[in-house]
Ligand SMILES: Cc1cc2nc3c(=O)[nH]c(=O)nc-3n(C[C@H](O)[C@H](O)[C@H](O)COP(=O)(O)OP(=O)(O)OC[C@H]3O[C@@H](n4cnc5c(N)ncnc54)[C@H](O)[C@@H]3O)c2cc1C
Amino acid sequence: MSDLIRRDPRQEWIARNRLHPQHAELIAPAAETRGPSGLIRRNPHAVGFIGPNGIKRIDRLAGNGPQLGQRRGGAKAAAEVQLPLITVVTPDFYVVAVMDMVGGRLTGHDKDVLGQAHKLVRESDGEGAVVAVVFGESKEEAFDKAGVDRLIHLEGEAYAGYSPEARLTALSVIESQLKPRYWLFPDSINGGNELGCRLAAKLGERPATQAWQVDSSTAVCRGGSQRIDITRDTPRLLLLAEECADPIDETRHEVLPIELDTMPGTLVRIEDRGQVAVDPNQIPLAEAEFILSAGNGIHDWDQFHKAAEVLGATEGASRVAVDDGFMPRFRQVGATGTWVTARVYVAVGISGAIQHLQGIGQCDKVVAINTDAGCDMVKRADLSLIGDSQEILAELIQLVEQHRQGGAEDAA
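Model, the form predicted together with the named molecule [one chain]:
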């Protein structure tokens, strides 16, 4: 056959004439054809299919959308993508990151530090492993997705509460056992700064503090009053500012435990006498850890105040509760009030208007107590109790009082 391209004017005419009875047959299969000059031609009219209601449908998801006709569970399982697992078999060196673990979980700052650790590993030659050091109880389940290749988890009596001396001993053991190339700490008030400074003083290293732009050669650090940037060679020990690097989010890591040699004894000169009770209502709302917040759904205000007192929670309120004069203005949570950072936020009778939800964006656990199961607060909440707030609070007060008395009896 000759490779001359022959044109069929009749076919072309039918193809152009959408009213021709043979038009559909001619057009349908050929979404992509080779044009007269040999180039691929796409016919936009030919893509898609006719939906059940007779309207043409084009699937632009290219197979990425949820599959129709599958069961819901199946679709969900498919949506949860298995991230690739990164393994480090025999590491040439270690980068050790000591975690804050506020409330037993990795903080955002911790994850940034792990991200920075991986950045330093990538920039160095040889295969390195990122070691996370965790003290005390851990509730974290996603160490693998945060980029932890090796985990040193130190638990027990010695590391409970405020125990900088025991922790420092453990870090010294790690120093002699792993000889890490870098030591990374979050420069935070949750213990990272303190531990980092202690280790730096002990090892005689001069740390980079408030470092926010670090690579393997230079580190940029914030100086006093956030007014200067200091550019210096990257030291072995770094105290990293928040958002120093992007956290790991596209890979999984092994989280293999590392056993430490036996710990030498520590001379404990600082004794922890436990936390002191502070009046929760003296704590600034923005800093409070546990907030019980009241909205328009509260009818018995005495009961609400009593509940807050019994629970030891700081009081918050929605704008309606404030406007109606039940709560002072400085207790208002939300866009025009205070942006709170509580770890546990209990919203009693609050519908969850967007202005209110903005203010609780940084809260970890949100609990909604509401009569309306369809309101926005229930959608945001980790735990929702659907029912009358008055009854639930009454039960809760009773439970906590029982718990307190039981505790007192146990202690006696």
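Return the structure block for the form predicted on its own; the form predicted together with the named molecule was the one displayed.
Only a single chain is listed, so you will not see partners or other molecules.
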């Protein structure tokens, strides 16, 4: 019986699910292997570890970073690690990546696209430069660490809001001026998919959509409702899926601006009338951008519902709150509920079970409100408030209402 091979269905499921936080750890290659000559060879790609939010981390200081008790600027504070600067003086070709820039900042999807752009540059002949195209207001301060060699920033009323016609005109000017070897777009609902399809139609290109494994010769795309892979020759225009490549995190780039030629006039047929106000609780959890989630630490549920209403947040809950009957089942967040990708996730009174942390692994910013400073949710959070949730929510509601009243008075 000991010779029988036993299958683990859960590990097989994780191996098939590339978005699972434990996927990379499960299929990671061995850190050291013994070669045919008997020498032990180290694999430089098998470094780092998977953090609690499912993101791979690399400790470049090898545990020699500043400790929590050290004061900033003190004699014991470690010097900041200066990443090597990559410069491209006279590029032979360009790879243009058009960014979504949700909220004026690079998203995780944008950084994946920039990583794919550098992968195509490395596999091509000659010295290439990655050009990032940004429309509208930009609050991003780390273009250099994201891998941007050249930056085209187009701002003004013409590019504010939903403006596909003006943006398409600008991309046409970039096409005639730079003649890029590849065009890369994030295949997302934030504008990348539509703008990429519009440019493909204008240039007469047949784009690759939902591409997630791309090199200079072949592109593997997801099809059949994410059930099958389609392999084709790598086209000039690519709509890339999330996690298509590793983002740039070990180098800095010079981010030189590029000025475009005179922009031709655009006949605008589409008018952006602004966003339509909707009830946040009518938005599915999987699509919500701002979630206020409740756990076992909530004792005043009327106050929690009021806080969500005042903040304009979609309500979520931990499994404990759902099992106790305080929230419906479709509000449950986690691996056994709904996997969320919110820009801001506020966890109130949630300790942070592993299933819950897996469900919020793709959230950009996590805020924890808890009385336990050592719980897993506080360790995962980008910002933590240690104290009674009822008092903190009451203060938060008061501050938001005062801010809105002040804004109304200023408008009057």
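Positions refer to the first chain, counted from 1. We call the rigid core the largest set of C-alpha positions that still match within 1.5 Å between the two forms. Just so you know, these numbers come straight off a predicted model, no measurement behind them.
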| property | result |
| --- | --- |
| Core-aligned C-alpha movement of L195 between the two forms reaching 2 Å | no |
| Yes/no, F326 Cα shift of 2 Å or more between the two forms with rigid core fixed | yes |
| P180: Cα shift of 2 Å or greater between the two forms (core-aligned) | no |
